[in-house]
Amino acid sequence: MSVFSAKSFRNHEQVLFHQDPASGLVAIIAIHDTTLGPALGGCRFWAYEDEDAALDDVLRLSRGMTYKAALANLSFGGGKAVIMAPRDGTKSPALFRAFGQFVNSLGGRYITAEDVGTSPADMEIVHAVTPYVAGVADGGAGDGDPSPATAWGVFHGLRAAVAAKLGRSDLHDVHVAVQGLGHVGGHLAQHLADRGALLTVADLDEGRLAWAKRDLGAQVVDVNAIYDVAADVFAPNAMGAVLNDDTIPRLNVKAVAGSANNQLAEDRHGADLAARGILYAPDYVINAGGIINISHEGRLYNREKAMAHCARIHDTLVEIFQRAEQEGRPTNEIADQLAEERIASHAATARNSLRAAVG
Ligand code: NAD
């Protein structure tokens, strides 16, 4: 396995393997920036097809996350764990005590918390062991599910694609096709429908369908129906790379704007939707609500304004519109480019301040 050339490296600060053979743990800890402050980011645990595929997806996330973290204005920098899951496929408690102690050895460099395939309970287990959790029951009020704010979030900048695509402040009437109505689809489809928006939906499991059907007046598709719908916006809210080479000739949308991780299956898509005039919320962008909530954390945590946070998300858009527009690129160019900028001028903010301190 190569480190320094593998294909989703991309100047790491630091890229840490472990492994604790009496709990069978094997994990990898990415670094990817702290320039903001410490690496935020979750564990998944993961039955990876070998190291390197571990290790792409760690370089991959945890690069994301400073992104992420980045355009949100917060003072973190992006990490990222995976956790490759036991042949037979069974989490421990040990193995999570293990990786605590891992997380623990970083001393508060990388700050983990749940992702795919770990649960509030594993994070318990994990937080017995360290204090660098997030998004964990301490006793300071707003942790637990993220999802609401995520949602949250992802209504506000799906109202900023709504208003750029059709100029309109209003969801009235604005037809939305909602691919997933898990924890955040069924907030975000909610928050619509409370605004008299029109929904088509798709998911696999027939007891969200009843319930979009029944109290929000939705209309129901295949799950393999959902990229035809001819709508207003197409919101994604279930797996990635849902923007691919099938999809987009499929679509029949002006704008994209969910919360789905890695919507695009690789970046050149986001050129693609711009080609024919699919205005795409960038994921990182507009999923940020839960990282959000999870920066105001702590006993002091107020959720009026860890929410109106989460709105501001929608200026955060509005800005990478504007540019995309102006500088006629595609809208994940442009929040690249403008979370590398921010991370470069807080890096100069730093380096004059030491320098005036030092004379
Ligand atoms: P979830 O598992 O609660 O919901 C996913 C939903 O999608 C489920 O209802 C599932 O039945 C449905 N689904 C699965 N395959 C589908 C398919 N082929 N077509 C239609 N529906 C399908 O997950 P979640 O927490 O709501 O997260 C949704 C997405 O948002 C994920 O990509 C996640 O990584 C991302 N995300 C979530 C958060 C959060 O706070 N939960 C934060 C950032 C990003």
Given for the second form:
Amino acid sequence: MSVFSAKSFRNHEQVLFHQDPASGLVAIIAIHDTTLGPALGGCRFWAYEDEDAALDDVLRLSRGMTYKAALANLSFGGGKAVIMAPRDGTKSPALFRAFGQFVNSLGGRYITAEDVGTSPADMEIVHAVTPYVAGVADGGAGDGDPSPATAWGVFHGLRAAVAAKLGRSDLHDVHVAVQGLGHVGGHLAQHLADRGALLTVADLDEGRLAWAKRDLGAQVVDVNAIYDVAADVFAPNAMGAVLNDDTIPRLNVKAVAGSANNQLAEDRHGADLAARGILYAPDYVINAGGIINISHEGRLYNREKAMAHCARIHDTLVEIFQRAEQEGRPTNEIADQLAEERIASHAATARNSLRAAVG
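Can I get the form predicted alone as well, since the one above is the form predicted in complex with nicotinamide-adenine-dinucleotide?
Left out here are the partners and the other molecules; the chain alone remains.
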């Protein structure tokens, strides 16, 4: 397995592999860019097909975190961790303690947090070993679970997409096809229903589907049928790479706006969506609520201010949508460029300050 020739390698600063036979831990931490600050990104626990799949995931996710922090105007760089789970999905406190030691060995260069397959309880175990954990309920310093903040940001990002594509300032009777009703998707579905949106949902969990049907009035479809639903918005909130050569031709929506990471199987799929007239809200922009909430953690944590910051994702997406229309380019290309411009500007400012200090 070659890291430098991996398809998703994009000038990453560090990629670290670690195993602990006693606990069964097999993990990778990728640090993409620390220009803006220490690398922050969640720890994903997943049964990957093989090591190459795990490496590709951590490389793509860490790069997305760099851009996410940049476009949210945060003083963090981008990083990510993946733990290669056994097929039965078994987790143990020993495994997360070993992961905490791995994180701690980096001395704060990487800060971990909850992600797919991990929970606030898992992160509390990690936190007992290392201080370099975000999103834990540490003496009132934060919420612990970043999912509600992520969902709140996605909700406001979806509003921006609806306004840009449908010309609507409200969500009453706007039809949203929601893929995934987990930690974020469930909160998002509730926000949408509260504003009068019509929901069609898909999930592997029968209990979640029953809740959505009973409490939100949602229509339920099979997980493979959600791509074919005629709706206004498709909201992917599960795993990545769901926008690909097979699914994009099936979409019958005007916009895509959801919380899943790495929604585009490849960057070129952003252009494919644009060619079909489907407005895409870049995933690392719309789902930045969790990292925004984390940035507010501390003794003076104020939930109202944190949520107001999450809501400003709406404004960032408006800027991206407008620029994409003006330049005739896919929204994911515009978002990447904006993030890179902000990182380059910060780096230039730092260099000038250093020259002034030594000159």
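All values reported here derive from a predicted model rather than from experimental measurement. Take the two forms, superpose them, and find the largest set of C-alpha atoms that agree within 1.5 Å; that set is the rigid core. Residue numbers count along the first chain shown, from 1.
- With the core held fixed, residue 277 shows a CA shift below 2 Å between these two forms.
- After superposition on the rigid core, the Cα of residue 91 moves by 2 Å or more between these two forms.
- When the rigid core is held fixed, the Cα atom of residue 107 travels 2 angstroms or more between these two forms.
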